[in-house]
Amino acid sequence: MSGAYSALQLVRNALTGHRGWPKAWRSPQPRPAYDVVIIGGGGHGLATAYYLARNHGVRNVAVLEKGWIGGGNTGRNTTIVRSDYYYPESAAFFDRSVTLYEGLSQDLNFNVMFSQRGMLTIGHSRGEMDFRRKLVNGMRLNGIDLEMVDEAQARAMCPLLNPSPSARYPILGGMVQRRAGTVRHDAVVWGYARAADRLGVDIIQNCAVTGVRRDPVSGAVTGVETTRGLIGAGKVGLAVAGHSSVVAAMAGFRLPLRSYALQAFVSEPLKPVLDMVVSSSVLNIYVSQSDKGGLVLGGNLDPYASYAQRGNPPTMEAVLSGLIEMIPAFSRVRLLRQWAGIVDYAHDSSPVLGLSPVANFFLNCGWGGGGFKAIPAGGETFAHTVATGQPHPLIKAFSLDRFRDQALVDEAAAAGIEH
């Protein structure tokens, strides 16, 4: 196991042309049984199992992962980090993780990259604004830092915007968080990865589940079938994004979600011209400039259910033309790439995160889009629910049992956004 990291080390490994860096996590044989399994090798995987062994003392934990670590949405996505959420629920939990954001690499001894550029949202109509300003109103009363800005702020803060007054859908300002930002995707599972091995966590890759086995009398989970033998668990959580149901059918229950593919593209590298990150509701695109140079976009998710993990005309098309109404000047910039990931939605927009109906089975699923920025405050509230049998109480407004209840926090109505 890696040592922290520190200037000496870098120094010392400068001398010797960086030979002597050891492994930043082990690659261990998976042991017949743990206290914890968690199903997935992303961020919330990652991030549980790391708050598991720091929090709550449980460190003989196995994180199962299909692949390598990371290679699933977590290193798909467009990075951008934000609590502009409208309930309070939503608002205290994202706006937690924004904050563990904050302070992630000085917690992992790992630099995860986050840049607090700022988020504008453009507002393109005199109803759209007035429907941002009851947002950047309820949003402050539960604590986050948003705010109104006119036509002059945003084109001084974005100074690229469509400078046309006769545009199709003008630029009549719009809100903005300053904390919000982007991450540093790969860093921030390494990050996670390296500090829940040195807490003596198990990372397992290339190991895919295959079935989910319990007690033929009380039903509880008792360990998971995978493609490298059968592995007894004490406690199991699901994290494995958009193949949440699939993994959910095999514990022999079904959950309200489906799974879409989410496409996002990355351009050419560019000279900086962009130090914020700049959305529109009504074009349903959003931009950032990546550390290397290349702009980094995403829109809408697939209209129809999907678990193919790759893009498609129609939609690259409506993202670009997005982007080009907004600003024109990116119009001769070349697409570099794009590619998918598979998101599970709920219903009402908003995660399923808790208790299932089966013991010592837990979830964590149904972000949609938002996943990636929830990492933190997922990992740290979903490892408190496992550790003690109880929902973390910034977790509790989104158990499974709200569809039941009728309590959903219908974030797309609310604040306009699917995640």
The other form holds:
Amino acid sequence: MSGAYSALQLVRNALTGHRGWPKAWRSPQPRPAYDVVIIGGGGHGLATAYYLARNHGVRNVAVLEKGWIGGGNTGRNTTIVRSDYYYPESAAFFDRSVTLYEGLSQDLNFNVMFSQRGMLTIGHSRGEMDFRRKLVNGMRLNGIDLEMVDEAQARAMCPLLNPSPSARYPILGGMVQRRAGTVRHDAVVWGYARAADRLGVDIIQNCAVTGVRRDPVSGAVTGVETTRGLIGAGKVGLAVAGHSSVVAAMAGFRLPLRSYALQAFVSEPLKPVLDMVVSSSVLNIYVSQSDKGGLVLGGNLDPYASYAQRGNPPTMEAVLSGLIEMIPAFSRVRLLRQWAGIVDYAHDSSPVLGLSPVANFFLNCGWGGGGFKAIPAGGETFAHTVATGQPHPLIKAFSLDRFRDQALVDEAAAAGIEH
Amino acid sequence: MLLIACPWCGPRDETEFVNGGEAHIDRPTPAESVSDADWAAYLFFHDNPRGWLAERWVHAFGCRQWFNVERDTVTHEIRRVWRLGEPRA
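Provide the structure of the form predicted together with the partner chain, given the form predicted on its own shown above.
Expanding to the full complex; the earlier chain stays at the top.
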């Protein structure tokens, strides 16, 4: 592939002052119509476009992004990739995603910096340890690489854990997924964008969708109205994360979702102190250390519906209290930044994927706080769904119909986690 | 931090309250003849607007009364508070 990134190119450009790098993707004017229009230029939208072109030969594709690509939740999450889900449907899907992440840098010719540093979820009581043992046994039966660790093993992995025997929430051990880790989030966006562009996909930024056109007779979608004019579409894929309900309303139907603000935080850079992801479902905190040295952390959702990408102070206080209870040594670390993304949740905390009530209009939404880890498998299965008109086998259980059929995939209850 | 005017206790910090989702959702009846789709609409398919939303709150760490609030989901401004049983408009 001409223009592929390589060590040789890096050396050549280093010798010439790095002035010779070409743009990684084009910025074309929108054409009047496409075979497929994907709404949303985040990880899922761009991955879908890439797999449509690569796996299905559908190259007359546009990805419409209202701001800049990766400027929404893909650029706001805490970059954790894992597959510790309890139900077989979730386990199969999310483990496929981890597997795709493992090969993604080679696949895209773009270093996404997947660091499989492992993730430790600590347990604070005998009851919780029993619960986690049940989860781990279930996950292992589903082929996921989870294991239990006792207190000594947990402390060996993460020496900073609260050492106090009189801690309000003592640490008794936990469960570990060693294949879990962190990924450079911007690189996922840029890698998919570059790879999709090279296969002929048009990535159109600063192009907000303002309406959905439907055939007055058949009701099928025929195109989208945008801030850059009407764009015809044979098929439309919805991949806009927290604003899915807004776009669905344009198309004339409701989704079983509610949008919430989910906050994240980054501290000042520290020397290496934490070489894995550590979380607690009791303290509602997860934290890792980025390559730049900052602690990246998050916790619970803000507790009411919101489209404000800010986050509220009571939740901030709760998240940071949880961090300090789990790792008291971080109490004097200063935060550099705080932000929030808008995440859409269904009642069972599982995504809503596949067909919609509108013909040729397809759904990729309801990821809650767990969309980033799902990007490769989300894109792969959504591309299949859009190209063939039938839901991919891995996402059949996550259909919109499951709410009518009372066939929820209740990860919120099963794993005791938000997502 | 929201300042929510409980109809019984007056303005209090949001940490005293718990949000109860969309207001004015009527349970379909009679239960034995409600279709699966109508149950799903009642249970799951609620309004999720970017803008004004009528929702229920409970003053969980105060008088423990439920009431209704109209709140903007972007600015979080509250423009109206009314008791259960009072009309929406």
